[in-house]
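Shown here is one chain on its own, the form predicted on its own, set out as C-alpha cells.
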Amino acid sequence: MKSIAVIGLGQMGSTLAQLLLDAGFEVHVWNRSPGKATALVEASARLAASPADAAARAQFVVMCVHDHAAAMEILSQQGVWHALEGKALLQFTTFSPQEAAAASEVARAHGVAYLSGAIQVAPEQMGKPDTTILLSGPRNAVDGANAVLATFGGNVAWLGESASAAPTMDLATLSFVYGATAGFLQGAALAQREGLDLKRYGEIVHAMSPSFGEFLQHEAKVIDSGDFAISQSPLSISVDATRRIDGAMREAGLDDALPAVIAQLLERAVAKGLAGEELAALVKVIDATS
C-alpha cells in the first residue's frame, strides 16, 4: 500500500498527512479551505480537488474532521462513495458508539470497510513508539494497513470487529482522564490555598502515577472478575478519605463540588453494604444493574 489519501487537514490531520509524508508514502490530501493544504504540498503531497478525488486516487483514506456532521456531509458528496468502493476508510473523526456503528453500517453497504479511530494523544505527541491509537474494525483490513498505523503510532489497541468499540473505549478513557484531571486541579487549588509549593505538588503526582496506573489496572481486573472480596484497597478506608477532602476544600472556602459528589457516591457504595469489598466495588453503585 502506498498511495494514502488524508480528507480533513486541521491540526491533527495534517500532522497525520505530514507523517506518511515523511514515512515516503504518496498522500494524497483535501480539505474545505485549501489554503490549509499548502504546507503539505509544499513537502509533495498532492492536492486533490475534490472528497472523492482523493478517495479515487489513494489505495487508502484517513478521514479526520471537525464532527460526525462534517464527516457525513463530506461523504454523502457526489462520488465519494463510489470512490471508496473496495477501500478502507479509516475514521479518525470523533464520533460517538451509535453514530459510528451507523456509520459502518453505510460504508459496508457501499463496499467499504469502516474503521473506527480513536487517538490517545495530542498532534505533537504522535508518530512515537508509545502513541496509544484505538481501532476498532473488520480484522483484514487493519492487518492490511499495518504500515499506515504503525507511522501514526507504536500502540495501536485493535477491540475487536465492532466500529463501536473504539469510539467507547475512548469515551471510557476520556472518563478516566477528566477525572483525574478535575481532581489534580482540585488539589492544586488546596495545595495554592495553603501556600505549598505547586510545581512541587506536580512533581509528586508525576512521580506517584504509575504505581497508580498500576493499581487501577488491579482494579479492572477485580470488576472483570467479579470477585470483590479485599486484595488492595478496602472500599471503607476511600470513604474517610473522600469525606476528609470534602472538609477540608469547604475549610479552606474552595468549591467543594467534586469531593462532594465522590464522597456522596462512596456513602451510597456503604448503604449498599459494600463497605467490607475491595474499592472497585464502587462500580455496583455506578452500574445500577448489577
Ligand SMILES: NC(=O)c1ccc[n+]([C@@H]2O[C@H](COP(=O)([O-])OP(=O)(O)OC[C@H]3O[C@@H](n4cnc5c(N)ncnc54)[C@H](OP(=O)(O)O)[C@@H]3O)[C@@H](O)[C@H]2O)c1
Second form
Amino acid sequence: MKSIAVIGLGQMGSTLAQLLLDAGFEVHVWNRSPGKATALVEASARLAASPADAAARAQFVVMCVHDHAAAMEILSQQGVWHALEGKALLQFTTFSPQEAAAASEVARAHGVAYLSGAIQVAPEQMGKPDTTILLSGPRNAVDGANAVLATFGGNVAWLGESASAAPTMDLATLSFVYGATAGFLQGAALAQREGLDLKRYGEIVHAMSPSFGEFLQHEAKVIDSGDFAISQSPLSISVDATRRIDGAMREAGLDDALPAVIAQLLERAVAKGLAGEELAALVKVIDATS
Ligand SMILES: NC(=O)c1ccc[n+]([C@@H]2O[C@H](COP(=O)([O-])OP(=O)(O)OC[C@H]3O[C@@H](n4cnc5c(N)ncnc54)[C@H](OP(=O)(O)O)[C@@H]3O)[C@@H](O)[C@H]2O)c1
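Same protein, the form predicted in complex with the named molecule this time rather than the form predicted on its own?
What follows is the whole complex; the chain from before opens it.
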C-alpha cells in the first residue's frame, strides 16, 4: 500500500499527513479551507480537488475532521462513497460509539471496510514508539494497513471487529483519566489548605502511580472473573476512607461534591450487602445488571 489520502488537515490531520510523508508514502490531501494544505504540498503532498478525488487517487483513506457531523457531511458528498468502494476508510474523527456503529453500517453497505480509530494524545505526541492508537474494525483491513498504522504510533491496540469498540475504550479510559484528575485536584486543594508543598504532593502521587496501575489491573481481572472474594482491598476500608476525605474537605471549607458522591456510591454498595467483598464490587452499584 503506497498511496494514502488524508481528508481534513486541522492540527491532527496535518500531523497525520506529515508523518505519512516522512515515512515515504504518496500522500493525497484535501481540506475544506485549501490554505491548510500549502505547507504539506510544499513537502510533496498532492492536493486533491475534492474528498471524492482524494479517495479515488488513494488505496487507503484517513479522515480526521472536527466532529461526526462534519465527517458525515463530507462522506455524503457526490461520489465519495463510490470512490471509497473496495478500500478501507480509517476514521480518526472523534465519534461516539453509536455514531461509529452507524457509520460502519453505511460504509459496509457501500462496500467499504470501516476502521474506527481513537487518538488519545496531542499532535506532537503522534508517531512515537509508545504512542497508543485505539482501533477497531475488520481484522483483514487492519492487517493490510500495518505500515500505515505503525506510522501513527508504535502501540496499535486493535479491540475487535465492532466499530464501536475503539470509541468505547476511548471513553472508558477517559473516564479513568478525568476521575483520577478530579481526585488529584481535590487532594491538591486539601494539601494546599494545610500549607503542604504541592511539588512534594505531585512527586508522591507520581511515585505511587505504577503500583496503583497494577492495583486497577487486578480489579479489572476481578470484575472479569466474577469472583469478588477479597483479594487485595476490602470495600469496607474505602467506605471509611471516603467518609474521612469528605469530612476533611467540609471542615476545611472546600467543595466536597466529589468525595460526597464517591462516599454515597460506596454506602449504596454497603446497603447492597457488598461490604465484605473486594473494592471492585462497587461496579455492581454502577451497573445494576452485573
Ligand atoms: N488535536 C488533538 O489534540 C486531538 C487529539 C485527539 C483526537 N483529536 C480529534 O481529531 C479530530 C480533528 O481534531 P483537530 O485538532 O485536527 O481539529 P481542528 O484543528 O479544529 O481541525 C478541524 C478540521 O475539521 C475541518 N472541518 C470542520 N468542519 C468541517 C466541515 N463541515 N466540512 C469539512 N471540514 C470541516 C476543518 O476544516 P477547515 O480548516 O476548513 O476549518 C479542519 O480541517 C477531532 O475529532 C478531534 O476530537 C484531536
